[in-house]
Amino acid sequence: MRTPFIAGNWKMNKTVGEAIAFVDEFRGLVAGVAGVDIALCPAFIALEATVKATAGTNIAVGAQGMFWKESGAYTGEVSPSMVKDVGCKYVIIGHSERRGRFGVPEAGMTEDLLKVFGDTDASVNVKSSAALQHDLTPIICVGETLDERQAGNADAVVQSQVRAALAGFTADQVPGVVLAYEPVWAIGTGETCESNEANRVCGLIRQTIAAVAGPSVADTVRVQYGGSVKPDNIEELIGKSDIDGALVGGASLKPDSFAALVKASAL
């Protein structure tokens, strides 16, 4: 039985003080909740404060990204050892927004400006490998855009991203990752992938893992769903055979809604 895993991706929200205030309320709401793993993923500046605020609780902390080099002249980047040193257990790798793939087009976000979001299949692979080398669990995000889905390419895109992310990994390394299926068209749009379809694609991800590392390994890897997950749809999603949790955006910003998600997902 795979333990459900609910992770909150705060994206570019919450100051240090707001992060502490969130934890002060949230930890009481989920105290004693078992049968589910919980993580909060704040912005870099709030990582240390969030780790301290969650100490001694059932809440882990993850970063929203990292570089793959240990140190060097990489202005603005954060290394795996820095993420580990601050007390993180998880790190999100390859979120669609880090790849410059947004569900909701923004005015003024030109192709040139989108280049600032530079993750590719290749960088996702080396970052995930670096995370494992530093005893961090990468939450590797994959998913198709609306155009790719409408063109009938959703499965091919997702399979390609999974294979690229795990390229060169040994069968012993693969169990150390989490995969998150995040259909880009459902992120921040209010649209949720229908639960049966979400489960089908999560199953496809598991089949792809099996092709890389074997069925027994694939059976151990947790596959989350992400994309407009809310308290009123989590039970239907988490009840599916191949959905092992959720990577939650907007609904993770309020303690009560995120706690409701966590409690609804516990075994």
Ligand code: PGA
The other form holds:
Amino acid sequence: MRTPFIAGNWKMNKTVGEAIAFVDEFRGLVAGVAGVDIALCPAFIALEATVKATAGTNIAVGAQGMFWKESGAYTGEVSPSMVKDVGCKYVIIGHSERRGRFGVPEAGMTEDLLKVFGDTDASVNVKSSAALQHDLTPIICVGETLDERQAGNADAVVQSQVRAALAGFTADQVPGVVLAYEPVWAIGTGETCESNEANRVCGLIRQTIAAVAGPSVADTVRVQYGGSVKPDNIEELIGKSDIDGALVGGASLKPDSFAALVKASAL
Ligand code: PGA
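Output the structure of the form predicted in complex with this ligand; the preceding block shows the form predicted alone.
Full complex below, order starting with the chain above.
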């Protein structure tokens, strides 16, 4: 039995003070809620405060990304040991926004500016591997764009991203990861992937994991769905056989809506 896992990705939202205020309200709303793992993923700058504010609760903390090297001349980057040291348990790797793949096209975001978001299949692989080496659980994000789906390539894109992310992993490393199926067209758009289709692709991800590490390992790995998850669609999604939780953006920003997602997902 896989424990459901609900993670809130705050993206570039919330100052330190706002993060603390969120936790002050949220921890009471989920106190005593068991049968579900909960994580909050603030910006780097609010990690320490969020770790302190959640100490002694059932809420874990994750980073939204990291570099893969231990230290060195990498201006602006944050290392795996820094993420671990501050008290994180999780780290999101390869979110579509970090890969420069946006659900909602933004005015002024030229090809050149998009290069700022530089994750690739190769960087997702080395970052995921570095996370495991530092006893962090990577939440590895995969998903197709609308163009890829309309061209009939959704399955091929997702399978190839999963295979690339796990390339070189041994069967005993794979249980340490979480996968998140995040169709790019459903992120921040209000358009959720239909639950049967989301479940089908999450099942495809599990089959791809099985091809790398065997079916018994694949059975233990949690596969989240992400993309416009809200209190009014979580029950439908979480009820599906291959959906083990959610990676949540917008609906994780308010304590009451995020608590509703957590409670609806508890076993
Ligand atoms: P959303 O974002 O819930 O706002 O669609 C999901 C995500 O990017 O993980």
